Structure formats: C-alpha cells, structure tokens
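Just one chain follows, in the form predicted alone, and it is written as structure tokens.
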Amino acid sequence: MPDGRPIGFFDSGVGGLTVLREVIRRLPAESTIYLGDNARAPYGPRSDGEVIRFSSECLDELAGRDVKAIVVACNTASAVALADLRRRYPVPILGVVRPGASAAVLTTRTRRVGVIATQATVRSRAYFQAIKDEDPFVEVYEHATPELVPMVERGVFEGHEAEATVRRALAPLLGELDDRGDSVFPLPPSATVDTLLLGCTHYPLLAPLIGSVAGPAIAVVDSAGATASALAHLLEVNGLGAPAGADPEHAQYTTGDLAAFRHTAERLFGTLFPSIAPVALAGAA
C-alpha cells in the first residue's frame, strides 16, 4: 500500500544534502525532511559515544515527525552508530557506507581503492570491512582528511584556499613528497590507487576540485547515487513508496547558522527549498 509520509535524512551538517539531491532526482514523488546538526559539526573528531548520542538525538527529532524511513546521510554516524540506531527505531534505516563501498568495488579496475573520510570513520574501519565484504581481493587504503569538513561547512568550495587544502589532504594517497623528500604516506608503486572513494557526504561538494587534484587516471566515487538506488529498493521491498501522482513536500532544518546552511542549500537546489527552519534538539547544549 502506498505511503505518503516523508523520508527523513540526517547529517552532521550540510554534507547529506548531496545525498538528498540524488534521492530527489531518483524519487521525485517522495516527500523529505532533512536535519543537519551543524551546531555540533564536525562529528569526525568526536568520540564514538558522542557520535551515537548526537545521532540518536537527531533521529528522535525525525521519528517524532512521523517519517517512514530514515537515511543516515553521514558517513561518521553510519560507520559508528548505525547498529545502535537500527535497534532504537522501528522504521527502516539506511546508511551510506555500504552503498559507497559497492560503488567503489564496481568502479576499480586494478582492485586498489583509496578512501578519504573523517577520523572517526577511518578509526571504525567501516569502509575497509564493507569493501572487503564486496571483494576480499581489493586493496583498501584509508586516510583521514579532517580539514575538509570544516571548510565545506563554511561554504568554501573553490579558490586558492580550497585547492591548497585539498592538495594537502590528498597528498598521502597520491604518493606526493613532503619538504624533506620523503613520502608522507609511503605506498609502494604497485599500490597506486585507481579509485578514490569520498567517504564523507561533505566531500562531493568538493568533487570537481578533488577530481582535478587527483588527475584523470583516478576515478572519484561518492555514495550519493548508490544510496539513492538502495533507498528506492528499500521503499519498494517494504511497500513504502509514495502514491502515484503525489505532490511532494520538502522541509529542511538545521541546529546551526541559517545563513550558512541556506548558502549551501541554494547552491545545490536553487529555489526548491524556500524556507529553512532552526531546530533545537533535546539534550543539545
């Protein structure tokens, strides 16, 4: 039976908007509610306990708005908190790690995949395990790039600062040398990656710059498209798709600065979201 209730989306900030954009393209009849916990971003440097607590508070808010499914559009939360969240809530919950891992495995030709992500995601080894589950013969090189999320949250996507920051962040996986001529991340020549997985939903906002710095020999993959496909399948299997001819409604909320959030939302969606509202979470300082 069709279900017209909205799908909930949660991220630590604006990064999950990249997933929301792909879902709206793929499932234009579905209504959505997006919640960005910008006030406490980034989640990457947080402890696992904090990530689980913050994620639960955000999902409490979405569940209270009667969503029919939830997309945890945050790689850190997907890597650290997904199992706890699925035990806590009765609605289907989809993360972004496994869809992204599947996309990377399908893309690589040499079976050498680099992953850039937050400290917490790398620490969890969630992408390493998910990629190995897809193909145990793929070599996985994970690297934390904590400087990218705060830059994206500030709305810096291009220009000298962005390029310099991205170059520093990618240097280890690209085998570049430091000031002394030593490799900052000593990959043997045979371990050169041909696929770079963006293991944080903030990073697709920098995808053109990342692709330029990585060069044409390296395919850049993010989880947004794969997550949209996985969500479409989840809704179909559970009979949760919107009614035919539905007139979708979209709502966006942030715990942080409205102007900064609106800047990124308008960059991705234009005028689709005329109103962005603040929200105060129970338990948030």
Second form
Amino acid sequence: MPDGRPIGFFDSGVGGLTVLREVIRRLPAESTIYLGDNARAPYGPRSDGEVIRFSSECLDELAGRDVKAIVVACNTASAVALADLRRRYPVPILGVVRPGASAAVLTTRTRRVGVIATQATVRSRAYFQAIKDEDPFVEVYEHATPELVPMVERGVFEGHEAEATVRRALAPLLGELDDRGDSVFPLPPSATVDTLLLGCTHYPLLAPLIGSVAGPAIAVVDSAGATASALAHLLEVNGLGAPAGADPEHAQYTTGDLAAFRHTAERLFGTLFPSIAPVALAGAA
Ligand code: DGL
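Condition change, the form predicted alone to the form predicted in complex with D-glutamic acid (DGL):
Below is the whole assembly, all chains and molecules, this chain first.
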C-alpha cells in the first residue's frame, strides 16, 4: 500500500539540507519535513550524552508529526546516537554514516580514504568501523575539522575567509608540512589519500572550495547521494513509497534564526520552500 505521509529529516542545523536536496531529486513524489536544531548547533563539540538527548528531542518532534520514516541527516547524531534512536522509535530510521562509507569505498582506487568530520564523529570511530566493514584493506585517515561548521551556519560558503579556513582545515590531511618541515599529521607524505569523504552534512556546501583545495588527484565524496539511494531502498522494502502522481508537500522548521536558515535553504532550493517556520522543542532549554 503506498503511503503519502512525509519523511522526516533532522540535522543540528542547515547541513542536512544537502541530504534533503538529493532525496528530493531522487524521490520527487515524496513529501518531507525537515528540522534543523540551529539554536543548539554545532553538535560536534558536545558530549555523546548531549548529542543523544538533543537528537531524541528532535526525533520526538518529527515522530509527533506522523512521519513514515526518519533520516538522521547529521553525521554526528548518526555516529553517536543512531542505535539509541532506533531502539526508541517504531519508525524506520536511516543514518548517513554507512551510506557515506560505502560511497567512499566504491570510489577509492588506492584504498586510502581521508574522512573529515566533527570531533564527536571522529571520536566515535563510526566511519573507521563502517569503512573497514565494507573493505578491511582500506586505510582510513580521520581528521576533525569542526571550524567549518559555524562558518557554514553563518552562510559563508566562498570568499577569502572560507578559502583560508578550508585550506587550514585540510592542510594536515593533505600531508602538508609545518614551518619546521615536520608532517603536521600522523599521515606519512607517501600515504596521501585519493578519496576525501565529507563526513559532515554541512561540508557539501563548501564542496567546490574543498575540491579546489584538495586538487584534481583527490575525489571528494559525500553521503547525500548514497543516503538517497538507501532511503529509496528502505521505502521499497517497507512498502512505504508515496502514491504514484502524488503532489508532494515540503515543510521546514528551525529552532534558530529564520533569516539565516532561509539564506541557506534558498541557496540550495531557490524558492521551493517559501514557508520556513520556527519551532520550540519540548525539553529544550
Ligand atoms: N551536520 C552535522 C554533521 O553531519 C553536525 C555538525 C555540527 O553540528 O557540529 O555532523
């Protein structure tokens, strides 16, 4: 039986919109509800306990809106809270770490993958584990680049500040040397990666810049496309696809500043989402 109810998406802020964009491209008949917890972003520097609590509050909000499935469009929440969330809610829940890991393993030729992500994601080792599960012979170099998240939340995607910040953030992973000529990261220069996985959903908003700093020898991949494919599969397996010819509706909510959220939503979707509404989460201070 087709199911016309919406799919819920959640992220700490605007990053998950990059996943939503791919889902809307891939599954145009599906209705969606997106929730950005911008007021409490970034999640990356927070403790696991906080990430689990905040994620649960966001999922309570989505579950209360009768969604048929939920995409945790946040790597930090997927890495730290997914198992817990799956235990608590009776709807199918998809994270972004496994799809991203699989995309990276399918892309690398040298079997050397770099992952940039938040501190909490790197600390969890979720990408390391997910990539090793796909192919134990892939070498994984994880590097936390939390400084990119607040910049994206502020809507800064290009220009001098963005380029300097991306360059500084990637330098260790690209095997660059410090002033004394020492490697600034435990990555020997001979072990440069050929694939850079954007392990945070905020980072695809900086993808052109990241690609130009990384250079043409490094493929830049993210989890959005693979997550959209996994979601299509999830809907099919559960018989939850929207009815043929459905007229989809899209709603977006933020716990933070409406104007800042709209700035990024318009960059990604044009005027597709004219109404973005504020929301206060039960339990949030
Ligand atoms: N977009 C999120 C992620 O994919 C979270 C970034 C943050 O809030 O620190 O990890």
